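One chain comes next, on its own, written as structure tokens: the form predicted on its own.
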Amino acid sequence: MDPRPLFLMTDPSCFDVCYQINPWMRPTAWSPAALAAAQSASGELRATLQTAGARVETIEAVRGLPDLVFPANAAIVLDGKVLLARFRHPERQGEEAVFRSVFARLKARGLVDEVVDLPDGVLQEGAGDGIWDAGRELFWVGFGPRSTKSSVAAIRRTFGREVVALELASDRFYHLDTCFCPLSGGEVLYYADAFTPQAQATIRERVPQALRIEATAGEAEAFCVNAVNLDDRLIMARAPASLRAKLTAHGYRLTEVDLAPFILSGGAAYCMTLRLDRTSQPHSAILAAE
């Protein structure tokens, strides 16, 4: 088995900004030279994936389903189960076929194991409101603006696990992954005014304060908070030095890529990736099985 992290990402060609279902969209700004900025953008970041050691898996655009692109939203992963999204807006409900069709290609080669569809009345946007912190060995769950309180249980009957729900307070930050990213080394990077008075002191409880880097205004509206975590590599947008800065001091090297025109829709680099091969299983029994 290939141990290198996998990813599903989409083919940009049919991607624009054409509605708006939450603030940073802006269809005024759309234009063909930002189409080609984020095909350009999408190829370095798949690149840099690549050179950090992962593996891409790249599915087709689909035209009228722009936010296609952001695949993070289509499921919840791990351990090879795939627990489907259902999305709340209309424009995005088209994704949900499409999606389907592509883990059921994805099963078919062996590279999930199980799709799993939700409850009747549940919507939950994926893995932008389903993050699991392999650290702690459970799920993060947002809900609110896109997903359900409902899927908080739905959450933890499909996979087992311990889930600690997130309550967010702002349409700005209308997903977890917009505001709240766990790190390899145990740290959270999080916004705390996209949070519930109640979500932060949830937040405060679980993570001690040496491990809780607290991102600014500046540097959660810049989608730095959106971030692809490898080892010690986070792989984000343009990020404010002050970010820069603080992950540095806490080890991490950082890989920032031009993601503006997908900024334009309000989504950056773990919005436009899914990771595909995450496992419950801890990484020191992962290396004694081996």
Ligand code: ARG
The other form holds:
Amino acid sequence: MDPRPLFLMTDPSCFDVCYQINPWMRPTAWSPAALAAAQSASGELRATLQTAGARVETIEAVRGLPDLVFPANAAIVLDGKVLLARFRHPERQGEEAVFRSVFARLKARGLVDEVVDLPDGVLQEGAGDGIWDAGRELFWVGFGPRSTKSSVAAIRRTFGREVVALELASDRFYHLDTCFCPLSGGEVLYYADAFTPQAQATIRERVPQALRIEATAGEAEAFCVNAVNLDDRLIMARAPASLRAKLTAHGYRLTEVDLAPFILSGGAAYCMTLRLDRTSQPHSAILAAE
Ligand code: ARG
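May I ask for the structure of the form predicted in complex with the named molecule now, the form predicted on its own having been displayed?
Up next: the whole complex, starting with the chain shown before.
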């Protein structure tokens, strides 16, 4: 088996901001120049992942489905099992059939093992709201603006793993991955104000203070919490110096990519990708097996 991390991305040829389902999206700010910038930004993100040692599978664009460029919302994937997403907004529901066939093809190629559906009535927007924490061996699950509270039990049942539910309190940080990012060293980078007081308390209970890296409003608004973490490397949108300093102090190396055209849609590095080879095996067990 190829040991390199494997990510899914989408060709951005049909990317667009032509509707508004989150407060960042302003169709009037969109232009042909933004599309050209998006094409090169997406290429740069792909090249950055590859330079970091990852493989990237790229799926085709589909006209009329601009947000297909955010495959983190397609599914939750762990140990080869794929839990297909169900979207809240009609604007994105057309993506479900596309991703269903994408995963069927990936399964036929042996890149994933099993594809399962959510129970009826449950909304769940994929790895955007279901983030695996490898060190703690659990899922952090966001709900409220997009995914329903009922998704928490559905994820627990599907994967048979511990799940910690976090209610999101703001329309601006509508997916967990916009405001919460568990890191390889056990730290959690997060923006506290995006969560309800109860969810903030849960984070404080679960993550000791020394491991909590709080993002400021400005850092979260720059979509830097929406980061891809590979060992000590963090790949993210252009970061304020304040955030760069905090993460460097914790031993992380930052690679920044100008993702401005995607931020116009309310997304950045983490949600432009979907990790397909995530395993629940503790890191120590993987090292021992090598
Ligand atoms: N325009 C997309 C939406 O509102 C952006 C999705 C970004 N994805 C994410 N996981 N944060 O659904």
